[in-house]
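Just the one chain here, the form predicted on its own, laid out as structure tokens.
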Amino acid sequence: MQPKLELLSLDLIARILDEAFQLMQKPGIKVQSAAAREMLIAAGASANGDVVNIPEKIIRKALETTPDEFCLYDRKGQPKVWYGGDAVQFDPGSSGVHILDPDTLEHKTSYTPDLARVVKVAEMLPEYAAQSTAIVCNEVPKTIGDFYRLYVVLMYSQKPIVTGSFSVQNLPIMFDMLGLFAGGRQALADKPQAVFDVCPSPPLIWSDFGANNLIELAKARVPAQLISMPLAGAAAPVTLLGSVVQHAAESLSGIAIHQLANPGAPIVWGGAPAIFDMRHGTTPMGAIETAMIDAAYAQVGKSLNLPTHAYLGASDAKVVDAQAGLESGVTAIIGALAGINMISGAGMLDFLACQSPEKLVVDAEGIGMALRLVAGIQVRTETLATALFEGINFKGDFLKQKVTRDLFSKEQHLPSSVIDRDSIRGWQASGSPDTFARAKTRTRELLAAYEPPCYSPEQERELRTMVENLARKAGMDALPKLG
């Protein structure tokens, strides 16, 4: 039995959806893409300028064609990530613009070697089912930043990827890059290796490039992941439920655009909402209320039989300290108990601005605990306990039993050396390291043990040549060294 967290009653889910349908008609959704507006109007919507009033029947028809599950594959074509049901998986948070220097604790501008380091660490940790385009490479022109980050990940990882594009022009390039390993565009559609984030703008806006990205992803049948970002109290209603309603309206309107472009294309009900901190004017991703919005909107998505995603497991702390562990661990547990299919955010600090490989290592321990929790308690022996007491004679001799040796590693999640379970004497003898010091050591060990993917020379050469040619067109003489 998988334990679950549900914050909404069925009646409340119905009210959320009803009000979301109302919002899509009044005031409507601002759709800045002419192509998306034309499809919606042809399907029966009305428009006043770029504001489209979308009737419920269009949404209901779109929901009839959305797949309730799909799989992501690794570079070898093996299924690795399952979107659907209550499957729970994690990937690192993405698009950070800073990297935490583990020695000085400064937030430094991130570059290519920093992304390579993050990818290598995530590749070595089984707790991460997928990679992400985790940080921005600031030495690369923004016009090519999206596919360049994907290039770095492909060079260092075999895992499926959570990525995205901030322009329509870069999408086909990224499809071709992934197609090099999948065997072409059609093979990529049959066995997708990445899911692409697509973001509406709060409140109730689909920008030109956001809507057009949805259309192009649908046409290519590459999975799209909706990232609605209501900001409770600022760019969304102050109540948690009000923000969930806004999330539903933005996401449902996106599904309508996506399915009108190509019915049956895979799409994910995801997001990265937050509350607005009235004292500091910040967007705390580690707040319990932020996690509650995530769990609630995921429950709404599940009621519609949609695959789910959320941004959890991040922290607003500036260094890897007790606050970082508290916020990341609590919200990762909430996401796991909510049965969210893909949970992004690990490794991130400072309101998603900063990524840290050392935090990625610490977060993997919390993820391991979360996954153990959702695995639940299982019956592993014929009797629950009585047979295990035979011959014990009131002595604590269970260590001698064969069943103990056979089952302890299944019953217990065994953490890495990042988690201290030694005696105080043993801890002192090892130099009394704190969690961050142990994480630094573990990170160095993972990087030392890392081995790059075994690609064919032709694949690697073709990928590099493709990116080099595009980089030259963007004004770069040569690609940065990968590190």
Contents of the next structure:
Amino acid sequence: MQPKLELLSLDLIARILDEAFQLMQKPGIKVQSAAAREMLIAAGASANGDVVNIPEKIIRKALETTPDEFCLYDRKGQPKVWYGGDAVQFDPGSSGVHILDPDTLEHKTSYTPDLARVVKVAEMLPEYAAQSTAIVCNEVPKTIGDFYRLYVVLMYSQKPIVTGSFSVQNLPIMFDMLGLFAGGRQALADKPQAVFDVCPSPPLIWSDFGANNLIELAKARVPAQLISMPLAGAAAPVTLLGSVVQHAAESLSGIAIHQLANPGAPIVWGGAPAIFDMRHGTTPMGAIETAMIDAAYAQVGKSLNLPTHAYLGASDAKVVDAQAGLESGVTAIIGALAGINMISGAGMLDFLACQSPEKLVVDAEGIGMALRLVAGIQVRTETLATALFEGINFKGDFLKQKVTRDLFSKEQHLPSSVIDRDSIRGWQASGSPDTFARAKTRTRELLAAYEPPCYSPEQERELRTMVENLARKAGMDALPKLG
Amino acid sequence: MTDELFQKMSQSILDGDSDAAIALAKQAIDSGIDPLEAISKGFVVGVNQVGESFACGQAFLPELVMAGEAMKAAVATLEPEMQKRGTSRQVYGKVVLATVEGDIHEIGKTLVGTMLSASGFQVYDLGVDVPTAKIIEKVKEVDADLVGLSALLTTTMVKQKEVIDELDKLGLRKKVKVMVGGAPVTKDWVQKIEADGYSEDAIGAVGLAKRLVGVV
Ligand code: B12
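Show the other one: the form predicted in complex with its partner chain, since we just had the form predicted on its own.
What follows is the whole complex; the chain from before opens it.
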């Protein structure tokens, strides 16, 4: 039995949806894309300027065609990530602008080698089912930053990718890049290798960019991931439930636009909400209430049979310290117990602004524990205990049992060297390293052991040439050196 | 009697009670109190107090923002009377504030605007996704002393530079100070684009603005 955290009663879910439907009617949703407005109006919505009043029946119809589940594939075409049901998977947080220097602890502007390092570390850790386009590379022109990140991830990783575009024009480029490995656009739609984040703007706005993004993704049948981010108390009601209602209204209106553009295209009920810190005006990702909003909206999404996503497992600490560990661990556990299909955020510090490969390594331990927890307590032997007592005769001899040897690695999650379970003498003998020191060592080891994906030389050349040409158009003479 | 009124004015700001602030402003006008005095001896006292308690961690953003709103309401109520008397509230400076083109991050910029206006600046908040030309136009129209530019995306930060370059081209750069802000803005960036300053938060923005117009 997969253990579950449910914060809402069925009654409350019904009320949340009911109020979300009311909000979509009044005040309505501000839809700043003419194309999206026209589709909604043609389907029976009414509009006043760019505010569209969307009747429940349009949403209900859209929900009939959204797929309950889909897979993401790796570069070899193997299914690796399952969206749907209560599958729980993790990927690193994305779009950071800084990288934590492990030696000086400075938050430095991030460049290509930093992204390469993050991707390599995530590639080596099985706790990450997918990669993300984790940080922006500041040496490339901002206009090509989105697909350039994807290029770096593709060069270093076989895993499915959680990504997103910064402009609608760059979407087809990113499809073509992924298509190189999938075998063209059609093959990419059949076996998608990436999911694209799309954000409504709180409160209750679909920007021109966001809505057109949804439409293009739907047309290409590349999975879209809704990232509604009510900020409770600032860009959303202060109550957790008020924010969950807003999340539902923003997400449901997005689903309507998406399904009208192409019924049956895959879409994920995701988000990155946060409470608003009333002292500092920040958006704490590590707050317990942030995680509670996530768990609650995930439950709403599940009631509609939608695949789910959330931003958890990140911290607002500035270094990889106790706060980083506890916020990341606690929120990863909550996301896992909520049965969220893809949980983004690992590696992140400072309100999603700063990535750290060392933190990714520590977070992998928390994720390992979370995954162990949701694997649940299982019946592995015929009798639970009685047969295991045969021949024991009041002696602590269980180490000698064959069943111990057979089952210990199933029953116990084996932590890496990042988790200290040594004796105090052993710990002292190895130089009394703290968590961060152990993480630094392990990061170095992982990087040394990393092996790049073996693509065919043509594939690699084609990808490189494609990005090179586009970079030249954007004013670069040559692509930066990779890792 | 007047002191008591001033005291109530200050309290209305502390309570973030716009309705009370408006009523008290009207009462001041009716009883012939100089609007400038109502502001300086009444309402501003409350604003300063909230600012101080916020700075030392005793007040929170909702209190700060509500106080700012009540202050705005009070000043707006007193405005016609000031005009009648041919006086005007002394403002520290005129600020044109915007989130740059292509960027719709609103919360931080609005917070900065609220704090600046509560602290005695005349703020022209142009909203989000504002093209450079529109910002320049407003600067010229209102004869601004300061421009505040918010950018939260690495892709839109370049627009901060664009505004500065444009002001330069028009020969306005000496006269108009430019402050920038937003999560990706760093000291290095400020130097690179030759802005006059940046701040990490709204309270810092007020200090910065005061420094730039030379009041502290
Ligand atoms: C909320 C939010 C949104 C909301 C905005 C809602 C709204 N109505 O404003 C929405 C959902 C719309 C959004 C959209 C996007 N976002 Co966003 N967003 C954020 C988030 C989580 C918080 C921003 C915020 O409001 N903070 C709270 C306020 C109070 O803080 P603040 O804005 O920093 O402002 C303070 C200071 O900076 C300073 N300040 C601000 N302005 C000024 C101006 C002056 C003159 C001065 C002196 C000071 C100053 O004072 C303020 C008050 O204390 C940040 C994460 C972060 N760490 O910043 C990401 C973040 C900025 N977003 C990000 C991204 C990528 C996006 C999208 C591109 C996502 C997508 N793929 O669709 C879109 C872009 C849309 C667009 N064209 O602008 C990235 C940017 C990364 C990058 N490389 O540039 C961030 C950093 C998150 C991340 N790591 O992924 N986002």
